[in-house]
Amino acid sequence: MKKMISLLMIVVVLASLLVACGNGEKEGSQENNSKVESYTLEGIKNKGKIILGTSADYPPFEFHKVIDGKDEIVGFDIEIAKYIADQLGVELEIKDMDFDKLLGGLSTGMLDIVIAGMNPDPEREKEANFTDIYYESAHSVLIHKENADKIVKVEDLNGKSIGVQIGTTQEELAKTTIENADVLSLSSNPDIVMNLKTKKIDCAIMEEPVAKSFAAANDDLMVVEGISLSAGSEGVAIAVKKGNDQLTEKLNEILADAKAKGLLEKWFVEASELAE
């Protein structure tokens, strides 16, 4: 009987050791999996979705549109994001945020990518990785038509009240290159347009296609054809978390593929027509 009890105790001990080893391997496996950050290329594929940060007040890049009775976020950048998600085999989740909060969303890992008509200027490049430029553009001046004879050249902007979006290249441009400018920085472009329509500001500085889109949608506004401003960092790119190099390289491959197929040009034309 003693021998049987001893043998039974040995079996119980061995079983406990095997369970412990099994749990150890499982915990180790979970620990290894947790090391894959959700915003990396592998992490995005693991969770089955890519989280896009954008500021949907920037037609034709991204904007709200009622389609079949439903409010949707559409535009050039959104088509790019859809294509990226499709190429990665994951779902697309869109987070609509204030423009000046987008890079912070990347740094905290809340967002995987930012596509928001963003210029990769030197200051932003300190905070994030940027892909290759996917759209080249300059900056234009949007005015009320009643000011058509007052603002016709760059020098006419000196001393004027200028509306810009917070955290944008246009804000920096207005503050550093226009003499004695009274810069009004607002969170959204529709707010800027409303201030322009009600003549609370003299003009607004926006990306050329965005300015043209608002002019097309508002009969009392126009783009000054004789003014094209340069900030030294023209063009827009996709932003990802700083150091997220593998995802950056993959996005460049996808962008190059879309460009080679003529999709970028097609999407921009379609988005411009939808915005009008």
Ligand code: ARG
Second form
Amino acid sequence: MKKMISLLMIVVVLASLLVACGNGEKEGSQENNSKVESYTLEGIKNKGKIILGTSADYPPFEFHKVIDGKDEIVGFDIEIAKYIADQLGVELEIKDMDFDKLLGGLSTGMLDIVIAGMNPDPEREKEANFTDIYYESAHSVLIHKENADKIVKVEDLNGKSIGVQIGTTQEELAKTTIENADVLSLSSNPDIVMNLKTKKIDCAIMEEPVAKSFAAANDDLMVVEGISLSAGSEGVAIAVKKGNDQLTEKLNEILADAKAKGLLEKWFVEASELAE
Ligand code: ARG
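Now show the form predicted together with the named molecule, given that the preceding structure was the form predicted alone.
Next comes the full complex, and the chain you just saw is listed first.
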């Protein structure tokens, strides 16, 4: 009888152990099934921060500025990013990168959003989700003032050396629409501006407000009034990882709200003043 009882006890103990294990496994697998990716709306809220990728060389969209002795990344896009973080109730972390690495940063999950004055186009739409357009502008040509009477109309660009940022719409434009262009692709816009100032190149192509901004900050440079280049889609939008639809929708709501409140316009004007 005693033997029976202890055997029974062993069976009971073993059985409860098994159940415990089973439960443990179940809990684990449930956690796996509902694993929240860090770049989704929920994931961003869970980690308490949103990671922005940008290329801070593009005033007034995003640029470096020393404020109170401290180097800061500021601009129109940054104000938008701050507002998004605010609305989501999370912190904003900024990663300043080469423009052509931004979409890759979204696919690997290193970045949650990209705001970088980026034009959505069919190629990029294969790689990422884009929000609605939040700003529209065409592309302008920036030149050294000494070239003022040599470059006045689009045809004057033929055969010229043109500075563009790597991986941008402008690089594509220069390579495909301008005859015999000698295209110099660089990773940063200030470098392009430097090449222009030292007359190593004849002109540069940038979004109109960016070209104007560099002209305002550099006495020896100017924007060619008579040239406006179109790449087909003249707007900029926020990018997130492909298929990250819930976040895309939320961002569209936030953008619409900021626009309705007149904030987008206000931030753009302020950023343009700050860039001068
Ligand atoms: N709008 C152009 C593009 O989408 C250039 C954007 C460059 N942006 C920047 N932050 N440097 O390709």
